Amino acid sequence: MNAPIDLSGVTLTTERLILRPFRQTDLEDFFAYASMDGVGQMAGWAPHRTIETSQTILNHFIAEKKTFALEYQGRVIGSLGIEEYSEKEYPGFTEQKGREIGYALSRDHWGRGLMPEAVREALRYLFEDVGLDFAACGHFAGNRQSARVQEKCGFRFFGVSPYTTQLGTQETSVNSILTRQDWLSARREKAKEMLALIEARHSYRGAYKPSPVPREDLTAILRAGLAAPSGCNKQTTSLIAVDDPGVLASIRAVIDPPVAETSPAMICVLTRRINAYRDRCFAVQDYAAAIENMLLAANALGYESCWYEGHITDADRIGDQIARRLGVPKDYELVCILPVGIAADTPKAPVKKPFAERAWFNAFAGEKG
């Protein structure tokens, strides 16, 4: 038989979500989305008409320890359950090594990519931490939203089977499978794309098109920077994205000689000295890692950028003047600006030295001065 997976001590995090066990304090949030028309019907259960119904189900979730609450911005907006699967629906797969995923999400949050985000993290947990060989997932025929979630997460069609819902209706269940091997292969393909992006990225110092950078993209770039490692997790790096034309003009007024005059957005990188180990501070390493993450994220989203640091931190202290215009406290230092925008000119990649001149195995093999 399947060894039980106890989720009571498990918390998973994604860019926007926390997957954690349900608590009694989640009752009002649970009732809020479980009572919405359309949410339960997608999975074959009736909307909750009373909070007592939600309380009964919540008690079941807490006792069974098989269901994650999906927390978003401090509120629970859905659930993701990890259940034993039916051999009848998935013949030929070893029972001890699989689980079936089921989910529900508040209508207020449909169409934002939150459920694929949650399912991907659940799959990572099941394949990496639990060591399963496969995950199963199903949806009712005609439920295109759920089908898209499974497609985005890499599930492949397995078959169809009859399904009797809790409402007593007969539905056709479209069943899908994702094996650990397929999941690993997909990850390797994504890794290849990432490595290609890293090799293709280069600094851009040309003009930019006036097209504004959407806040959603700027936020994604900032998140990439904040996700970078930091010495002893002191998180010495902070960031300010600037997209207001007036503020941008104020910043450019003090940059001499001028750079990034036409970029529609700019990210200002701040650092703060906090000792991490004994009397050592790793602020430089921290913000360097954050900057590289942001440069790659900007490039992945179709933008160009350039790391301007020495230009604003030399003797004339341009960074300090920019910091004052942004209201930055004196215990922070503004060390870098990253223009962000769509290139108006054709980017030109610099010539890099051959791999063998700069990288070796097991011993130094370069020229010895």
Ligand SMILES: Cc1cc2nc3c(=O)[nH]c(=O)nc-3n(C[C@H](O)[C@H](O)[C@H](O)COP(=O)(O)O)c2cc1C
Second form
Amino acid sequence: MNAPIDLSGVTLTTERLILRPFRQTDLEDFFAYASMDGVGQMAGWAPHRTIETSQTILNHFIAEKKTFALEYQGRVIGSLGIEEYSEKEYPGFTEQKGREIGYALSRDHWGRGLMPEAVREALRYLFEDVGLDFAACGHFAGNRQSARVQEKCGFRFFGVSPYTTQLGTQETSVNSILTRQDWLSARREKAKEMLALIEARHSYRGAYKPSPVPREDLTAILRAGLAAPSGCNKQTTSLIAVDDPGVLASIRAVIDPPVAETSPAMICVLTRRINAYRDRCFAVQDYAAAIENMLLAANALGYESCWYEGHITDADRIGDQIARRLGVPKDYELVCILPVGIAADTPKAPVKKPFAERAWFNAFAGEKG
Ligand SMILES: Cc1cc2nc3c(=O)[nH]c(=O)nc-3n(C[C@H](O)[C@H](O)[C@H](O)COP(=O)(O)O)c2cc1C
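Having displayed the form predicted on its own, please output the structure of the form predicted in complex with the ligand.
What follows is the entire complex, opening with the chain shown before.
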């Protein structure tokens, strides 16, 4: 028997969603989607006709601790359950550590990739944090949407089995499996793309197209910055994304000589030079890590950028002037600006020294001065 997984203290976040335990205050949101035609039928349960039904199931979710609420923009729009699997449906996997994922999503949010986003994060949690060997997932034959969710998340067809729904109808359940090994291999393949991206990154100082950078993309870049490591986790770096043309113009008015004149957005990097421990301050390392994460995230999303630090921290203290215009308090220092936008010119790669001149194995093997 598998050890129970208790989700009551677990909160996971994705780009757009929070996966967290259900609360009594979710009742109205839960009833709103559970009463929609088509939502429950996909998983074999009838739409809730009364809020009392939703209350009973909600109590069950809270007591059982096996179901995440999917929170999107402050509302619960669906659920993701992690259940013991049925031996009948997954023969051969009975002795291993595994769970079956089941889900439901409000019709208002179908077709936007939210469920694959939630399932991917649940899989990461199950394989990485819990240490499971496999995850299972099923859908009724003919349910293309759910099949797509499972394909997108890397599940492989395992078999079919008859399924009697709570409505008393007979369905064919199409069952899929994802092993930890396959999940790790897929992650490795994705990592290779990321490594290629890292090598392809370089500074861009040309003109930008005027097309605005959507807030969603700016937020993803900021999140990448905040995800960077920091000495003793002091999180000394803060960020301000500027996409308002008026604010951009007021910043540009103090950048002399001008740089990044045409970018439709700019990220300003702030630091607080506090000690991590004793007299050790790692603020520079902290913001450097955050900046590199953001440069890579911007590239990954199709944008160009450049790390402008020297230019704004010289004796003329352009950074301080920008900080004043953005209302930054005195205990923060604005140390870098990163333009963000789509390149209008062709980006040029700088010449870098060969690998063997700067990196070695086991001992220094470069020219000795
Ligand atoms: C700490 C730091 C400060 C920088 N400041 C500036 C700057 O003020 N202006 C600029 O054009 N580039 C600046 N850069 C970008 C570097 O010039 C650039 O990273 C370097 O030439 C290597 O090119 P690459 O980024 O294309 O690999 C800075 C980079 C770092 C790491």
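Residue numbers count along the first chain shown, from 1. Since the structure is predicted, the reported quantities are computational estimates derived from the model, not experimental observations.
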* To do: Would you point out which of 302, 349, 52, 190 is found at the hinge linking the two rigid parts that shift between the two forms?
  => 190
* Hinge rotation, rigid parts compared between the two forms (°, from C-alpha fits) -> 14
